[in-house]
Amino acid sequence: MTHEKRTWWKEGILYQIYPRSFFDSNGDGIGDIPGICEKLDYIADLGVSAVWLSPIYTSPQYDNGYDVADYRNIDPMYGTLEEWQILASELHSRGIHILGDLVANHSSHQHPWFHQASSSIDNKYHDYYIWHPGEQGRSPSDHIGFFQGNAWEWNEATREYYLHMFLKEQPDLNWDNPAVRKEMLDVVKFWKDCGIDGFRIDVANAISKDTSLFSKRSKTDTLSAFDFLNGPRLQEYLQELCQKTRAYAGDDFLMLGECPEQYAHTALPLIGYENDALNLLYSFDLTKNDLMKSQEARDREKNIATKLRKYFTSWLSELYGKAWLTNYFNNHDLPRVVSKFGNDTEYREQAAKAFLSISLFAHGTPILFQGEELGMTNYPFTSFDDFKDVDALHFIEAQRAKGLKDDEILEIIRPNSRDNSRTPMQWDNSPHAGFTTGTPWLSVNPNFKTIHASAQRKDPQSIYAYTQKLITYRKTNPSMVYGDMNIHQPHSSDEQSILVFSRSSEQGKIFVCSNLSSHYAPIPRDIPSTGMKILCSNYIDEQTITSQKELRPWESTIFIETSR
């Protein structure tokens, strides 16, 4: 067992709320802060330790709040700063931390900083953003932004281009300017004074950029905004922000970084205990969403057990005892895991529970996304009119320009769109799933009549009840948090679809065995035939697998050692 320093965020379970889609208190079709307050008993009953809110700052909403026009205020569509403070106080009274979303790489083009910066090269705010000379109609480089189109936008007033890795309405901030770094630190301090307990930092590994790329062109390769990630001063800037934050807010203040294109062999400088930068990161190493993957590649992804073995093995071998990991399958940028990697029809409940068993019992901090505890699924998109996400809309436009037919484009984005995770929370079987009395901003999944919180909270065998049970066990058994983790490798091709891992401590050993497929599979040889008792199973009968001849589809069982 590792001798880790105990902290709340290692032992806790984080729960992400996408405020726009959680609960609407005033009938305008958009979730809000008072709506979250109305559902605090639901959150507390689930047993999570912290709530992370996606951005609720003042914003023109080109990218659902990830385009910030005022870092120190709440957008009126969500409520007021006073209502936010009530929410923070109510969460704290229930022993639940509250985390914000720090959009540090870019602001809105409507932020006062950019209004000033774009007016004149002599303005003191001009250097708050990234500019590059060029001729109108010929951008400095050929890089394509994350949402399609060139990553540079012409600014007539200064006769320059500015960089935007995302939308043109989201100009990138210049972290090489010390004034920008101080501004972001001041934002963190402001929210700490308002009662916040930590931040998830949006695209944290984009804040440093290699300036030599700003004039790069290629005749053959497609240049992407991904090239701008992991710049030369990234560790320095994250260390500076995190160390100064802890000096002001205390060591318990959590700094979690979203870091796409970070991998086990590169992450240590950003989250290593000795480097004193981020506490946690998540990388999309396992879950990243490539819209242009072929159907064959997407079919191969269905062997999620193999992916998970590789993922856990690489991260544990590189970072175990040196840094802390995160476990997640869902968030606002990903399709629902039960649809992407699981079976969202005949084995939906078993598949949803299997993924929960893994994320809640593996080494690292679990991060759940709203609706995951209900087994919510992807939306059955039938038309481009169903989509609201800018990523999907820009993708449609770009693929049409390349000559793809609409039905081909729909086949690609239907299972992969971020809108899959953003459909409104399914509270009950009343109109619009009880999310709103008005017209929801995004259509509710039509399966809400059978998949909703009201029914599951009354059912002791539901996915919600299963989540509660696992959370309770994890929170009351620190050895489950800090115990060693061993990934068991398959002994034959018949075991490829089975993920087996064990957790060991002075208190004993636990085995988690999951058949991550829709077919029967043999009992893994690594499961002891004696000396074990079942903690829980995702099949209602909880028949111990040691009395079976094979594992049922999506069967996941957790065993506790009873003799040593």
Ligand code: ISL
Given for the second form:
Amino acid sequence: MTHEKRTWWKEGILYQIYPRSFFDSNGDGIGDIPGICEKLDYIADLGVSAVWLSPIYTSPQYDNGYDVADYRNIDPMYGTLEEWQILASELHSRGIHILGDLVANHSSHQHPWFHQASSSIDNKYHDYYIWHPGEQGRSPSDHIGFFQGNAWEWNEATREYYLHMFLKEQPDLNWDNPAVRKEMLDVVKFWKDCGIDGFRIDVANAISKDTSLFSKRSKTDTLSAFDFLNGPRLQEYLQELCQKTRAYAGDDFLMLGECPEQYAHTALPLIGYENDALNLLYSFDLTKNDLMKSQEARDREKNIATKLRKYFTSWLSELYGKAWLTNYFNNHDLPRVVSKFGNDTEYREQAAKAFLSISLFAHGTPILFQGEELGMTNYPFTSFDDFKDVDALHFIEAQRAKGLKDDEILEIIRPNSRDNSRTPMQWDNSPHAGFTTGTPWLSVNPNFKTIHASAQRKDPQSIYAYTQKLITYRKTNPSMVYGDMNIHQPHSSDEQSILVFSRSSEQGKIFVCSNLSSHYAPIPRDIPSTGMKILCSNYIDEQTITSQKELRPWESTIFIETSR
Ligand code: ISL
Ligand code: CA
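Requested next: the structure of the form predicted together with the ligand (the form predicted alone having been shown above).
Next comes the full complex, this chain leading.
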């Protein structure tokens, strides 16, 4: 066990709330801040240490709030600043931290900075964004934005193009301008003064860009805005932001960066203790945006156990003792894990619990997403009208233009759309799952009649109860947080679908053994045959693993070694 400095965010469990879909207090069909306040007991009972709210700031909502028009105010759709403050103090009184979402890489095109910047080259805000005159009447480069289409947009008033890695309504801020860096720091300070405990930073690794790419063309390859990630001054900008933040807000203030295209071997400069930049990051190493992948790549990933072994092995071997890791399977950009990697029919409960055993018992801070504790699933989309996310809508357009048939496009987006995770929380079996008395902005998953919080809160065998139990265990056993993690390798091909890892400390050794498949699998050879006590299992009978001949589909058992 390495010597780790103890902090709340290493020991805590983070819980992401997507406010739009959590709970609607006023019947307009959209979740809001007073709605979250009504569900505080639910959150507190679950036992999480912090909630991270996806953006609730003033926004025209082209990308559900990831397009901010005023960083210092709450969108009226979500409530008021006073209501945010009530939420913060209510959470604090329950010992729960509150984290915001800092959309630092881009603003909304409706932000006053952009109004000014786009009005004239001489305006003092002009240099807040990234401009280029273009080349012979064409956009400067051939990069395709995350949401399809060229990543540059013409601005008639200044007769130049501006860069937008995402929508044209999300112009990229120019972090090479010190005034922009100061603005963002001031935003952080503003929220600290309001009582916030940290931020998740949206596409944190996009803020520095290699300007030599701005005129790149390619006849053969498709250039993607992903190429702008991880620019040359990234570490410097993150260090500046995080160090100044810590100087103002204290060392406990959490800076968690969302960093797509970061890998075990590249992450150290951003999260290494010695580098004093971000505290944590999460990459999409494990769970990439599937809309961009080929069918072949998606099929290769079917064996989640193999993928997880590689993931943990590489991140631990590169970073153990030097930085702190995160574990997550779900967020608002990903389909639901039970559907994507698990089983959302016959073995839904077991699969949901198996993934929870892994994220809550592995080394690293777990980040849960609303509904994960209920085993919520993907949505059975049947037509394009069911989708609301710009990512899906632009994808449909782009694929149609390429000549793909509608049913082929639907096949791709149904399992992969970000809308899968954004459907409203399933509170009970009343209309719209008790989420709203109005019409929900996105349809509730029809399985709410059987999958909902109200039933699970009463059932000691539910996924909710299982989550609670694991959270309590983790929170009361620091050895679960700081203990070593050892990933066991399979001894034969039929052990491939089983993930076994152990955690060890002076307090003893814990094994987590999960069959991540819908078929029976052998008991792995590494499991000791005696001296084990079951801590919990996702099969209700809790048969001891060693009294069985095989592991059942999605069986996951956590046990403690009682003797050697
Ligand atoms: O969606 C993704 C993975 O499924 C990513 O490619 C994602 O677009 C990227 O990681 C950035 O995500 C963040 O910034 C976007 C916003 O749409 C996402 O919701 C947000 O999480 C632009 O602000
Ligand atoms: Ca509302």
